[in-house]
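Below, in structure tokens: the form predicted alone, a single chain.
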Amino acid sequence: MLMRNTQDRFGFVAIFLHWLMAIVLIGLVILGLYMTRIPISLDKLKLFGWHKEWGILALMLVIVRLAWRLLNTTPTLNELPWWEKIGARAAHWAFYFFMLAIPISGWLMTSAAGLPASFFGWFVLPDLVTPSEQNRILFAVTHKWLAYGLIATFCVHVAAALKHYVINKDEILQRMLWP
């Protein structure tokens, strides 16, 4: 088992962390969803703090994987056609713009409201803004709606890796399973 991308395909670290943070982002949306209507009540308060603390997770776990990214060969596209290979990496980038926007904008949001950003109860984020009602509200309808842009982008993804696996019947959704 390769640990290291090559030309051909992602290594185990890079499927890894894919799948890692394809289980916690889809975790984060439905907690966030489904906190967001609920009545005000304590199991409401401690769902927020849940989302807090497992977002925080994803903000880190974006920059491993990001880094990860950086430091390693992608496999190529060769048999895909000019137009999908930037529709890939054109989605694929917006993946990270969205895994970095939406966690700092809940951070944001968080720090705007007052309130603390606990990690697990092992440390808490510094405030990155004063305290702002209406700073509060901007941050919340920008993370509500880059949660929205991940979904959509997630539903592409999603169905981008059908259409290769079903249709196609090529390699490019086997790349990214376990080797």
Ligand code: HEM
Contents of the next structure:
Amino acid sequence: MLMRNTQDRFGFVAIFLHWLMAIVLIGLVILGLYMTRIPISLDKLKLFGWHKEWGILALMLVIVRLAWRLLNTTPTLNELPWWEKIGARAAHWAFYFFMLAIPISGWLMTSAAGLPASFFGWFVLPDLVTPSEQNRILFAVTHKWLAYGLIATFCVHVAAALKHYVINKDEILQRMLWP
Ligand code: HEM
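To complete the pair, please output the form predicted together with the named molecule; the form predicted alone was given just before.
After this comes the whole thing, all chains and molecules, with the earlier chain placed first.
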């Protein structure tokens, strides 16, 4: 099986990280939107804890993914018109930006709230800033709008992938399905 990317195909590692992160991020967005909209209760606090744990995992995964992306060649988009090529690459780099900035802003928010962020009981993240209510609100608003940016990029990305499958009938979607 092809592990690394080539000029015209994604390898197993890139495909695996793509779909694993897609599942983790969709879960985190749904959980984040839900847990912030329910009344305060023990369940709500439990969901906040899960959100932080899986959010830290997402941060670790994106570091691995970014390293893999930078150490590998990426399949070309040469068959696409120039505007679609620029749009696709812009969306991909926007994803990396959001995937890094969202968990870091969550970590900053939790630090500013003076609350711990545990990674499945293995370790607790060090505080990045001293507790401050003003900063907690600032990071919470930043975290929320970055997450909305991620959702918007996701919608464009999925629409573009479906357009290639249904209208252009090319291999763009299929090459992210199997190596
Ligand atoms: C890629 C990873 C992450 C995604 C996609 C994500 C997404 C979200 C979303 C959509 C919300 C709801 C925002 C709203 O509508 O108010 C939220 C809230 C929240 N997230 Fe995250 N999050 C991530 C990582 C993290 C991490 C790593 C932490 C902390 C260590 C964290 C802590 C929180 C907290 C405390 C809230 C509640 C904010 C409030 O009370 O207003 N998140 N997140």
